[in-house]
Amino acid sequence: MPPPILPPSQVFVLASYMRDLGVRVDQFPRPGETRVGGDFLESHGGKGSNQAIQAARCGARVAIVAALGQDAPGERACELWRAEGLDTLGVVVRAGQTTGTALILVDDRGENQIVIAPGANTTMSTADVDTAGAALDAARVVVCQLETPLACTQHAFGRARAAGATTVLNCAPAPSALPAALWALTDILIANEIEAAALSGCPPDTEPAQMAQVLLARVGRGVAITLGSQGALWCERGAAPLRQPAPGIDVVDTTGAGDAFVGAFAAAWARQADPGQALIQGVTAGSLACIRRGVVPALADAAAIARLQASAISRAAP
């Protein structure tokens, strides 16, 4: 049976996928130290995949391109994406490759340390991107991160610019530099404080607004810096910075909070290119991603995001 014909995407994502293997620890081990962990959790992950799912749960129509291994984790990834309603015509399966894997430690404060083995993600090619070219060209927002090859990101952004879409780059994992050609094709940069410091060359204790100004000179539209429990900051040329505080929550696991921000931000931007609304939706989704363990189960839908937004407004009212 041929795959279903889906309506054009509003959001297109280069979707890295990782099989997440997580362990709870009382504290992170020092070099050479072995610690006894607590609960073990195997779940779906990968920055691009998480971002695509979050955008879809916010109501966007989402198409992806991804490279998986020919193995059981790859099969489960395809099942997940179909269940979430994603357009998966751009997904390729590589014989002889393993699906990407992430090893995650989560401590008692909900903070995390992550190491990835990218596997098949590194085999994505520009030809794979072109396989999903019709969906890419129809999208309003194209989202990339750095768990997939830079050549694919640059190629996707080039097509996006030609089609009039907004390009959103989540610079994670944190690099020390990006090619000038990629900067020139990036409309919106999203980073956490560590990533912003690495790319801007600023010391880690630099004020986020100062780092954002350095990065703003390199992109077409704006820079969003996520600030953990302090929310997020948006800067663009010719406008005052916007700060969005995070709603108060009980943190269980911060893994995936940044991805939730990116996906929700992209979905909001696809509806209306309003940085204030996109920032609010991104921060709220990122906060909700912290209240339970496992990334995909914690990604909120539009109704849950709206409820938390309304609750935060009610508490702030005099």
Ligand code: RIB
Given for the second form:
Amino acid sequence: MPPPILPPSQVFVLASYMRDLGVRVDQFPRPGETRVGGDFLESHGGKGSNQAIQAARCGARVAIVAALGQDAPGERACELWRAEGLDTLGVVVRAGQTTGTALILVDDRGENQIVIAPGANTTMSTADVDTAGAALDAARVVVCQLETPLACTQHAFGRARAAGATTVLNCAPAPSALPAALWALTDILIANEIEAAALSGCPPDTEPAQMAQVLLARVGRGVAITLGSQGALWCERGAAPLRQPAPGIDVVDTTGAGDAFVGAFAAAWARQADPGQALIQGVTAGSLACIRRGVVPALADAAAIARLQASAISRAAP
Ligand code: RIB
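Could you give the coordinates for the form predicted in complex with the named molecule, as opposed to the form predicted on its own above?
The complete assembly is shown below, putting the previous chain first.
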């Protein structure tokens, strides 16, 4: 049967996928300590998959490339992506591999600690990226993180540049360095404060705007640093930094808040390439991702994002 004809994607994501296994704890265990936790939650995760779903819920047409194991979690991932309306022509299922898994602890303040066993994600190849090449070449924004092989990220960004798309790198999990060739292909870098410190070489307590300036020298367009409950910051050459505060919310679970920021930012950028708009969309989606437990159930749609923005504006009015 010929492949279905889909409308061109606006956002293309190199989508890591993890089966998230989460436990609530009153506080994180110290080395050697066993703690009794609360409820166990198994849910969908993986930074790339979370970002792709958030972009789709913001109204973007999203295509992905992903590598799954031939197992039940892999089948559930495919069902999820179809239900979210993603173009999954670039999804490969690897015999003999296990779908990626993440172990997640969430404490009483909603903060998290995560360890991933990437499994099949590490088998993604540049040939897999080329399988989804038509969708990649059509996209306005191409998003990568660091849970899939760097060679694939570089290859995808190379194709994206050749096709005139904006490349967005979310440098999570935090690396200590990136290859010069990847910096040269990155238009926009999105980092949290830990990742920005690791990549810039600045001490962790450095002002985020200062870390952004160091990182800005290495990318083509701009740097966004997420600041948790303080919102986010955007820096680009020749313009004053933009700061977007976060709306006040009751935090339940911060897991995936950064992914929500990236997905909403990418969807907004694909629409109008306006840093201020992309920043406000990212911060609002990131805040909404914290009000429910788990990641995918907490990713908001465009209407919920607009409602929170409207209520924040009316609260700020005299
Ligand atoms: O950013 C949150 C995600 O990081 C989780 O869903 C987990 O799977 C890890 O990839």
